[in-house]
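Encoded as structure tokens, the following chain is the form predicted on its own, with no partner shown.
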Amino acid sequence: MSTETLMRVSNLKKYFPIRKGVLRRVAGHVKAVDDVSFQIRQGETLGMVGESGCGKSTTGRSIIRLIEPTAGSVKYRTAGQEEEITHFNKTQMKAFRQRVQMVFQDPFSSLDPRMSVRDTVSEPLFVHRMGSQKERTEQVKELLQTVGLSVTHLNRFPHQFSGGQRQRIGIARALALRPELIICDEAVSALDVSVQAQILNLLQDLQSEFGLTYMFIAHDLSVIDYISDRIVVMYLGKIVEVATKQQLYDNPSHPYTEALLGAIPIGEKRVGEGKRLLLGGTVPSPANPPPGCTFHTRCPYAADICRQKEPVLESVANSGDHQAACHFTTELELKSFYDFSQVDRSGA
């Protein structure tokens, strides 16, 4: 894995307007993503984790402009230089789409039920005018074999496949343009556990074969543990912790991360006799987030400063790779409940 930055996201915001009344005037905003900054390095898998509604998927879609960000900077390295993609016009964005693709959560709704596998996987090639029809068909056959499907599936339709097979079709479509970066938005959450393992192993094999970089969005920490190199933890539209995989699971530095680790089902990966941190209350509304630290309404360690001042995402123990947004990072002794050394990573 390279240390060179492929994508640099700075102060990203995505606010959705709340309209009320007959005239549909803007009465407020849902702050789905609120001042988020992170980097994706060449060849790595950056995991992004958090509860439903924390802004993970909105972040993933905003950085490639499937939805337009409200503010912020997204720079992508092209030919050794960083380019600001939020300023791209339609022609530039079309060229950018060849380098960055997405695999969606629902493997059925993300495929057009009226299009055959041949048409679905070859559509990106047709849109970008790559090759003749015969050449595109040959490339589709090659892609199907690459993701573990057969050329006999060419003329079948999505309803004729299982969930895992449909997701393989989605992955083949994402690979068609030979991208550098693939954003996987909850790519395995709709699949059975056994099928999840197959898809995760496939993604890792493809990463090795094609030199891919992944941003992997999920809410399952065991999935994130298996596939990620670095992990971003989000809560209510903000990043609360960034760390390498081992740093996060061995030494969580934010109470929310501790709670997520404590929620992993009891099994061979769970260790320790201590009491798990169970969060009370509900996630505040992103339309009216609490002042100070957004997590203070549910945090058992919260003090007055947490209710008044928003913590800054800063390095933990002088480690640039490990950052947390908590006023008491150096004072709290948080528990992992997760035996990183005993986890078998030879299979999912």
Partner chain sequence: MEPTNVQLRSDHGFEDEATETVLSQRTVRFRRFRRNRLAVAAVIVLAVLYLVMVAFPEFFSNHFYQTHHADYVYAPPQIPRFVDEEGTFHLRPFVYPITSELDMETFNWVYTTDTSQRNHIYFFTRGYSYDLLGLFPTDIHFFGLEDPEQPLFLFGTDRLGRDVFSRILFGGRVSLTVGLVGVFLTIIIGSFMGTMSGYFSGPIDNAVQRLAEVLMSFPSIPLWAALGAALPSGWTPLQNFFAISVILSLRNWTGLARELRGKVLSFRESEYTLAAKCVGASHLHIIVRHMIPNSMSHIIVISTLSIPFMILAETSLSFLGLGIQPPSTSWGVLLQAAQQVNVVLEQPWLLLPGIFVVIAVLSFNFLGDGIRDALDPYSS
Contents of the next structure:
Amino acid sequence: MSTETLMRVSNLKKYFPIRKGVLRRVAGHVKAVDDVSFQIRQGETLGMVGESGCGKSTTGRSIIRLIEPTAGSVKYRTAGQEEEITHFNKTQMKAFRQRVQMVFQDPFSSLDPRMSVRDTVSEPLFVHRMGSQKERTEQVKELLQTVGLSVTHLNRFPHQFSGGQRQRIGIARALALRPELIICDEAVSALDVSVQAQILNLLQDLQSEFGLTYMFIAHDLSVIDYISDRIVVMYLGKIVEVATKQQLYDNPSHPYTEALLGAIPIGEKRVGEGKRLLLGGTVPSPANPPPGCTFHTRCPYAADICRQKEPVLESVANSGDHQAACHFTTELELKSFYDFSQVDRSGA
Amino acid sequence: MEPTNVQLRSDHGFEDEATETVLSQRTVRFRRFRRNRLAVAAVIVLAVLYLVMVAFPEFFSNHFYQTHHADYVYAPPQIPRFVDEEGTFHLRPFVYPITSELDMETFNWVYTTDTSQRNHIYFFTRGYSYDLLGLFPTDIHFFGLEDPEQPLFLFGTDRLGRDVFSRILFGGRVSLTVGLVGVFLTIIIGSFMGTMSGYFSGPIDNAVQRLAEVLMSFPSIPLWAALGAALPSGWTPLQNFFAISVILSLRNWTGLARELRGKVLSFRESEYTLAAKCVGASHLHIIVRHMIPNSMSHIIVISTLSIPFMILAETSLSFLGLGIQPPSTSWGVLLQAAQQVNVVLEQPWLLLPGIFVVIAVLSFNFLGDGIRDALDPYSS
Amino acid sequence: MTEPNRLVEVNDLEVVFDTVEGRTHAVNGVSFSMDAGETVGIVGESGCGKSVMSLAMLQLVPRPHGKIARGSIIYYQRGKAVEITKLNPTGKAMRALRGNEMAMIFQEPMTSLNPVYTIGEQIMEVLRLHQKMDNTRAKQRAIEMLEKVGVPDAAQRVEEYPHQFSGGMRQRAMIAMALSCTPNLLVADEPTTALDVTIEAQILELLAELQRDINMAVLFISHDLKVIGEIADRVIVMYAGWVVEEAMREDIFQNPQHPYTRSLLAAIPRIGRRERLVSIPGRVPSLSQLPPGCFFAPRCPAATDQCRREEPQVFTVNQGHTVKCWNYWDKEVQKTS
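Mind sharing the form predicted together with the partner chain? What's above is the form predicted on its own.
Entire complex below, previous chain first.
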């Protein structure tokens, strides 16, 4: 894996207006994504994790302008040169779409129920006027085989497939344009465990085969751990921690990350009662985030400074790869995942 | 794209497609529809109505609908019988001939039945000449008397002595087709407006919705009256007919447009639309390939349910004298004859066209409900 | 041979649904029992019949398409056996049990809370109905219950409507409602699936705590083995309407016998584990087109001809651990006999 940056996101913001009253006047904003900066490196899998409403999906869609970001810059490296995506016109955007594709969460709504597998998978080729109809069908057949489906499925419709098969169709569609970067938005969340493993393995194989770069958005920390190289943790529209997989699970540097690790179910009896860290309260509304550090309302370590001053994302001691947004990164001794999952097997 | 040659590792798990057969969506829908007895009955009734009235009214009528029988004004229906006055059974149905006489006190025609003579009804007899389907000249009719000049008025006659049965068949041709033509226009206008409105929200949506609201808030009868009255009097019945279809659909599209707007709004938010945008598809592509095919079933259901409205609207307009103009006829024109109370009292058979309106309207409603339930069992 | 502590006994239960595609067996001859105060987890993938199983426990199988075709569910009401499947689902006797002695919570609390009544009114309704409490006492108890499930400012929030509650708070309110009559049995159908992981941890902790308080038995249904492992004493693994394995939690995780249970465990990504996930080929069969023999045979790495032909018997591994698999018979039973 090279360390070359493929996509550089800086100060990205996406605010959704809240309209009220008869005149639909803007009464405020939901800050779905609030000043987010990160990079995606060539060939890596960047995991993005967070609870519902933390803005991870909005981030994924904003960086490829499926929804227009409110502010910020997204630079994408093409032929050694970084280009600003947010300034692209329609034609440039259409060309850019060939480079970055997306796999969606819901295997039921992400395929048009009225379109056969052939039409769905060849749609990208059709839109970009690639090849004749016959050539496109040939390519669809290859793609289906690549994702583990049979060519006999060509003329079937989505309702005739299981959730896992539909997700394969969605992956085939994303691969059709031979993209460099694929954004997987909760791509395995809706699948059964056994099928989820199939899809995760498939995604890994495709990555090594085609040299793909992934941005993998999920709420399940076990899945994120399995597939990612680096992980971005989001909370309430902001990035709270960026780390390699190893660093994140062994040595979390943000109390929220610690809480997430402590909440992962492990399916075994833990040692002692207090081993599991329980986070109080619920996520505040992104329309009205608390001042200072947005996590202070639930943070067990919150001090006065947290309620007043917003922490910035800074490198954690002597590691450029590890960043956290907390006033007490250096002071706190946070538990690792392994501290939480010490299990008692004596009873077995 | 060069050929891809991925050596798949076995633990992707090919999902075996041969293990089960999945019923196609069409089969499931068809089965669901067939279980709805009312809807199936409606299909049969409508098929008969359209076959008899729209395709072959000349064949099924024994008198031409515009022929005046001066001797038989306001003749009551002659009911076909199998058993005569003496109680003898006859295999072939027959009617008794009738003779009219003017009652000089009330100036009403009084009919007496001549039971001494039986006029047998024959099938595939010769009658007046016509062109079958407008193409093949013939004079064969489904039924009639041996002597076509003899009266056989199954549903009686009107004030000019015209056979009401034949007039209902020919009136049905207009009434049943005005619904179809009107609905066709409604679909075109409604689908376009609804899809645009739902897909491009914002100013376009606002404009379409406000236009629909304005149209819907006009009282319909006066609006039609005004538009109907504006039709040039010199137009042929055919031109009149089309003009009325257009007038009806100009207001009727609003319902379809509103319903479609809601659907398209939800389709627009679905992930497959997002996926299409993600591959760089244009708005036109998304509308033509995703929005419209997905709306199709709604369009079909809504249209089926609005045909009866069209039939009723045509009937109302013609009943008020604003729609189809004599000598062409429609169920509404026929019902015009039953506007006075004394007609209802003394010549109740003139209300028979109304029964056909009810049958047609109910059938279309049942059919529409059946299709809707078959397409979407979860909406109720 | 009834155990003194026995609360529920399910015997050879079969639930069928009539659909356009024909008759499907959602639950196909399931037997298990629960003791008072015990937590039993049912785990399985979508379409394995676990949700239908939970509905059947309270006679809530949707009619007229679904019905209990065979078998019995016996509930011991203060030592007296009540045959639930014989009760009229909408009758008085069933309604007196449901909500009072047996309660249920669902995945999506919004569907079981009425949006036009306040949370308080809905809890009070249950209390008035089953415990014949008057308004003042019912309200007091509602506030008490909300406090107990960890809703802050319960006295104020009791006046709020469901939409004013967040997802986790709604699930808490649902639990408060379900537990307001101190039931002996709580059926929880994927109660944490729609929740975020930190909230899920809170709810699991809360359930365990309340259970200890009132000595209630919990039937916990989930697709997630790891969540089941956090809460259940005993685990039932379901596949295509069958119970394929039943054992104490430790046995399921340390000593799984059924190939399906083993595959499930190997398919879950675990933090820190770097090896490739083992996936189960194929997919869960459609309940209307089940294969002959063992339903898992088409996906099973160890399937033999016998598996493809005959339905497996249930074998006992050791006390409280049973498995429905021919391979186990081949391996163990034959060896010893």
